[in-house]
Amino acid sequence: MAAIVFDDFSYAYDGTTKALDGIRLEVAKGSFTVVAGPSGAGKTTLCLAACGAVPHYFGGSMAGAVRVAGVDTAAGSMGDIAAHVGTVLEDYESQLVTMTVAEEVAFTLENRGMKHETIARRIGEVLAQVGLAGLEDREVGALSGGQKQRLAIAAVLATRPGILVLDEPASALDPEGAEELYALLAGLNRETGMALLVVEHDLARVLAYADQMVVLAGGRVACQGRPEDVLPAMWRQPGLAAMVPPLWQIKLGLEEKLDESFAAWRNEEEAAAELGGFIAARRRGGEKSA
């Protein structure tokens, strides 16, 4: 059973203009799926549909279905869905409702009737995971934007969901903080088998981790699949080419110019190693022909 299935799913907030149109998408258990696309493509709506807020909270009209861990989101309650999926939306501050860091993490766990000892242990574990250890008594209002975003993620992780949906989770972080966050998420994905559905506009941040990319345009899926298949497809579409990570813009540009094929680079180190070997081989070939 897949973690999330969008089965020919369409949705309109006002009943007429479709925010999503005929979405067919499967997020496998344990996958790290990244969603990208231009502004207004439907990325946030996709997240809202995955957590059941669409249609339960926003109303509107829909066709098709979304199933989360086998639960039909239209037929199941928000509680049924929340048992499987944790969500951190782009407006993460709206999810913070208590006075202190520890209280924020404890809030949902207390509502689920967990024992005090379990809650205390979970608080320590997740705050350490997101880099907020030692700030248990800090007032939420005194945190930086990046710390608040990490706290929102920690509060969701404390419930130990099998699926985590994040809309632009690094939006309030500097480059170093974004790198640390995605390394954390990738570690959770790898170690726990948690499925991730992540909206990210800067694909360079997730290039090392994603095993599936989905690109939306105009509410439809423009392309989806493995990064090594999706990025070339984006490169060939004028409206999407600028979103290709710089590393892959170099790779694809060189392949066109040199009529060569390079590996599916995940980082600059892989690129440098292959290009170094390629240049050395070309030089050796030139010396032999001379």
Contents of the next structure:
Amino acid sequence: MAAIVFDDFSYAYDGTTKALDGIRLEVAKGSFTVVAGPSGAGKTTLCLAACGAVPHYFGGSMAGAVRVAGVDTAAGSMGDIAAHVGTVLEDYESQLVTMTVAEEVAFTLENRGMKHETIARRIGEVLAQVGLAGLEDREVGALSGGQKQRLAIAAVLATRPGILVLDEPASALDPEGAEELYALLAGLNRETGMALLVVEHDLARVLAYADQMVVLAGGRVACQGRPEDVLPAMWRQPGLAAMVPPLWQIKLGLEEKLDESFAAWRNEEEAAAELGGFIAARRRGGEKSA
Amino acid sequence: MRRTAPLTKLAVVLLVSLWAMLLESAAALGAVAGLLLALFAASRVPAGSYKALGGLGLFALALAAMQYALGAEAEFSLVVGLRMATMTGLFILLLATTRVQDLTAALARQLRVPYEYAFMVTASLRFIPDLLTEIKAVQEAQACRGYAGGGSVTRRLKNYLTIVQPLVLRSVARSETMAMSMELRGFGTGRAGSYGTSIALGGRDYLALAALAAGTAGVVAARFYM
Ligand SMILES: Nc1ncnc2c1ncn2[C@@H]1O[C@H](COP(=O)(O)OP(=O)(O)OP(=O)(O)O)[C@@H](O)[C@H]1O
Ligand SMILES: [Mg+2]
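What's the form predicted in complex with the partner chain like, now that we've got the form predicted on its own?
Every chain and every other molecule in the complex is listed next, the one we just looked at coming first.
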């Protein structure tokens, strides 16, 4: 059973203009799925549909279905869905509801009826994971934007959800912070099999981890599949080529120029290794023919 | 008041506000205000709350002075100022000593307020400080652009509304997102939750509630039957 299934799902906030239009998408158990696309493409709406806020909170009209852990989101309540899915919204600041950092994490756990000793232990663990250790008693209002964003993520991670939906989780983080966050998420994804649905417009940040990429445009799926298939398809579309990570722009550009094909690079090291071997082979070939 | 249950604190706020509305002598209201100050002292609130309290005191004084200047009796002016200060001070005390989510939990679980409304109450409480900061930021931005803030009263009022309106709209939108995100985090799903220790009433709460009830009975009797 897949973690999240969009089954020909369409949705309009106002009943007429479709924010999502005929979405067919499957996020497998243990998948690291990344959603990208231009502003207004429907990425946030997709996240809201995955956690049941659409349609439960926004009303509007929908067609098709979304199933989370096998349950139809329109039939189950947001609370039922929340038992399977952890969600961090685009507007993470209004997701913070308590006065202090430790209370913020405790809030989610208290709602699950956890024991106080367990809560205290989890708070320490999860704050260390996101790099907020030692700030337990800090007032939430006194945190920086990036710290608030990490706190919102920690508060959701603390419940160890089987599925995690994150809408631009690194928007307030500096480059190192974003790198650390995605390394942490990828680690959890590998070790616990947590399925991820992440909106991230900077695909370079997730290139090393994503096993599925989805590009939305105008509420429809423009491309979808394994990164090694999606990135070349994006490269061929004028509107989407600029979203291809620089490393893959180099790869695809070189492949065109040299009429070669390289492996699906996940990071600079892999690229450097393959290109090094390629150059050495060429040089040997050149010496031989000379 | 930190170890007092949120429900008790809510009762204090509501009933003591009722006292402040019913009492008509400056001496009696002064006693209530004194009680409030004692509660502040006893609950070791953060320094920021004292600042708020100081500002409130000044505002109450100005209000009383204005009443007096407009021709009201001295005692009446004092009563109006003290009443306002007491009722607002109670809220400051509540906010300084209670976790917002405990308040929501108490409203929803113990008072059976529907979750949506409990959300709204606490969300607006949570955003008052944010709202004040934002108003200040907007005013500073306007000052930077050379806006002097002068002109006729209607013009000033209009200018003020142009600041406040988007802020109010934004905070309404925000509190909706907040209610949604609380639900996304499993609040109000009908599960038991483990607020137990933080919202349950203890012996001191029952004592306090009994004292409040007696006080309220006394104030009502004094107001209507004496
Ligand atoms: N609450 C709402 N009410 C009505 N329409 C909405 C609402 N939220 C979004 N929309 C519309 O739905 C469409 C998709 O919006 P959405 O927020 O999902 O885009 P997005 O891909 O997340 O954009 P961004 O990159 O700017 O975050 C847009 O046309 C937007 O105007
Ligand atoms: Mg968005």
